[in-house]
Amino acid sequence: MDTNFDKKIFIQNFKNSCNKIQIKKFVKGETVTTYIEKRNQICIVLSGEVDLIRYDLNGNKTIIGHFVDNDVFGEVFYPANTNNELFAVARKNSEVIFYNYNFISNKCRRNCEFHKELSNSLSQLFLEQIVSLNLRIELLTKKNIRSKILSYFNALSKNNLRRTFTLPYSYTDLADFLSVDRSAMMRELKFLIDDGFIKKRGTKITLLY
């Protein structure tokens, strides 16, 4: 990844320079988008929070991803056979950029300098999303609830550069994200506290190891 790449500056330039984007606002609980086959849509969170949710045939909910300011998501990251199962939903009031990746090969009407750098800059955003997807795969391959919890807490600790952090989810949604039973997860959290691995106050977690 390009260490000189500044995501915030790029997104602001993208917002102000590209005439092929749409910017929309959503209230908490509103569907931001559904994943539709071959639409190749890219979304960037300007403000707020968005969850990517899947429902199985029995109506069970799984949180696939959680996106905050300057995070990127969209159909371009998922194979077509999963698209009709996925919904992006605003966790808070949010503002989101929409862009069709197919436009990347089309010249801007303004023929602006910004679009000459667009392909490379988007690739930097994609790399971050790939890292996030790899974390998701790693969590799902853990064999027990304790391993899933600790792996996720370790990732949050590294992202926040501190041992104390606030969970981005309620505990109900955390169980959905980890694909575990909530009651079993809460029992395991108590065991982790009793065993001296963590401290917990509400959704604030401190790692002790």
The other form holds:
Number of protein chains: 2
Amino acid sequence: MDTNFDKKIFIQNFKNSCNKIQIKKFVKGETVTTYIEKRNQICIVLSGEVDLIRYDLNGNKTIIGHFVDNDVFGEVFYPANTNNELFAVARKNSEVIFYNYNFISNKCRRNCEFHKELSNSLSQLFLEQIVSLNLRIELLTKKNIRSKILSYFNALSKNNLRRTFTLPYSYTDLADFLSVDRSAMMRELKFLIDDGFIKKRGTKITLLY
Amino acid sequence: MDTNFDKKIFIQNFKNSCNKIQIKKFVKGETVTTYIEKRNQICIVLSGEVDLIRYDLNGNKTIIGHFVDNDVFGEVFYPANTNNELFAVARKNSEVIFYNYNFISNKCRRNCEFHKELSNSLSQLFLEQIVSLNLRIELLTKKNIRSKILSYFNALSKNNLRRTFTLPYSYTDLADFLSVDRSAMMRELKFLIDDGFIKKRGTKITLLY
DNA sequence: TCATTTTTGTTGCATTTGCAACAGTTTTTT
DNA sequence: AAAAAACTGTTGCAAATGCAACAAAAATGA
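Could you switch over to the form predicted together with the DNA, since the one displayed so far is the form predicted alone?
Shown next: the complete complex, the earlier chain at its head.
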């Protein structure tokens, strides 16, 4: 099941078609958007990587989401009355499409290609987003650090079709993603190595079981 | 932002239109479907309540999802290579629509109303699903039981527009949903009462802050 | 209505996890 | 090339959480 979303068509059609849609570029570390109020903003990553970050009242940082090519994110996906402020931050130089969700169901006045293409692709993009959120929930509902790590490594391994793979995160960020303390995670990784479950070289992991 | 999905139209059109779609009834406790292989099945709750449950190798039960009116669920939303077996079980007597996701993008041969209606509503349903998954992730990434409970209670309170509300779960299931030990959660609830944060009568909660 | 099953409430104890702190690397910036 | 910042690896200790177990209450169902 492949996405029908074709970036080339998208970008080509952009200039002379829909004025409801914006494409912006961001350099690494730049804030892409903040989730302040319910503007029904929807965003799609065209290139690069974007993290969705929460800072709670104590200043603790959590990576809530991590978006790459064709991933959708934005205010529209969050409950209106959340207390936390969320920030979308470019992890790498990135290109992002912005528009308002309301304009999807309604046809664009000019009935542009851009708009049509987007509407058609949207449920597919949403579906893929749901899949990745469900995977995340799978991990987060595991009861201890060890099984969180192993589940995640399994997923990566199956994605790569290899027992060896490279983490898409630094260990600091991996801990954030799994929502566990970094030092506790490092300790558990050590145990996993000692127990012969995994091998680890930098961020390159090999499963041994 | 309201869903355009109208159940009445749906069910009326059902009988004499699309043969790709099934509606089934389930009694409480019955298994609605199991997530065994990737059949691209998609399900929508028409009435009642359905839980998505995982049993891990040790027999521990976790409620992965809880679906009510208009919620979508099904294999299509899960990564193909998950180790766990998932079960969708009717928590109450329920009515559920089944069909195969592939038939959405392709037009139904007969081009039936049913099918059209569904396609139009689908991205809206997906969107709502993403919102609820994101809320869940918000809760699960909180670092301690207290903040998980409080975040969840806040969400319920805001949903109801009241400081008092009734939990949609038993406490046993709430612990499952928050992915914490039940006794630890009960202990924390007691602390919250002692500290004057909440009042609790059965499954009826009042926020005091 | 009575018996059975499920849920609630509670506790002591063991284990896991988070926190704080720091030194050594690596990466980034100037 | 030097300085600053971020990341890795490690540890002792405190606190939070899970586990096991059980009695009481409530819900279910025969």
